[in-house]
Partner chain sequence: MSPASKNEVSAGNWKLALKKSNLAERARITTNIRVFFVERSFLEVSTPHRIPTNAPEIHINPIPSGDWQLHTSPELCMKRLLAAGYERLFQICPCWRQDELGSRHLPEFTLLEWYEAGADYRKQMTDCEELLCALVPGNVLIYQGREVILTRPWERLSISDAFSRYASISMDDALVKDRFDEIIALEIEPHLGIDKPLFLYDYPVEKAALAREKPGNAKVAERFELYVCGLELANGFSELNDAAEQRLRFEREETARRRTGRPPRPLPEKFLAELSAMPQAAGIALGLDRLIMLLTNAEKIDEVVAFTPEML
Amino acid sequence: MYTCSDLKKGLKVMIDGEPHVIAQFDFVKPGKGQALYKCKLRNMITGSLFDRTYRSGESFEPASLEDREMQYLYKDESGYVFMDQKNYEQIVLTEATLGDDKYFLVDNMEVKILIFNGQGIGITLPNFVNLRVTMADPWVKGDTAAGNNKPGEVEGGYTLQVPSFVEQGDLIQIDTRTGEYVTRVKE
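Where the form is predicted in complex with its partner chain, what structure does this chain have on its own?
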């Protein structure tokens, strides 16, 4: 069982018999008062989002989910197709299930597919992926100040903030868990 102090973004818990993931989390505590745990929960099957606030002392059942290693094959009308390389079984995930993770899928990428009652309901990508910058303002020469950033777009259409020295054509590393820029990859 989890307690309130285990709650954090990404934790998967069972609520009313269905797996839910904490989509947003904040710890709230009025001056010298009781701790409150504000959660935005996503039902992992229906995708519906709702708010709930818990108080210390409550406990949560971990979601009983199976994580299977699979390989990303391709995208077609049915959705994003993955294959278990041991038994060649295929599973399809919808765009809604993938969310922003769809931007980081690379052909033949090895991922973990989350399975509940035989149905694919989520994905865990490798922590880092390298993608090429397709759009970014040119570097203004002399702008070397640390901390300056600008918008950039990578292949697949994902947009993010990148440091000012990153230019179109560069290969950059992105943290798939946060969607944030990590570093420029030397080629």
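Just the form predicted in complex with its partner chain so far, so send over the form predicted on its own.
Next comes a single chain, given without company.
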């Protein structure tokens, strides 16, 4: 069990039977009375954000979450299918659960799936992924000004800003945390 003194940003606790993560945390000690712990909590299943204030002495149950290494297999009508490498168990995540992370999935990619009560509720991708550019405007002579970017689309349908020298068919590296172009990859 956690107490109020254990609360900090990023801590995962159970509230009303669902896992929540502390998104923001403030400790307030008024002149009189008990200390207050003001928290902004995010529901890890629905993604909703709300505020709660706790007094010292309250306790919290740790969230029973499991991080499992899994491999991305394919997408079908039920969702995105991942397989545990140890016991070959498969888990399906919906498009809503993945959010923008769906654009960065590559066949056979190793990812971490966050599991609550046998259900996948989140994903952690590798920090960088290499994807091929499927659509980019051609380079125009004279487009050499610093910071001159153009929109480019990569396999999977994600659109981002790329430098003017990047062309259709190039392999580029993307930071999955920000969704930004990092570098062109030599083949």
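Just so we're clear, the structure is a prediction, and the values are computed from it rather than from any experiment. Definition used throughout: the rigid core is the maximal C-alpha set that superposes within 1.5 Å between two forms. Positions refer to the first chain, counted from 1.
Exercise for review: Could you tell me whether the Cα atom of S48 shifts by at least 2 Å between the two forms after core superposition?
Suggested key: After core superposition, the displacement of the S48 C-alpha between the two forms reaches the 2 Å mark, so yes.
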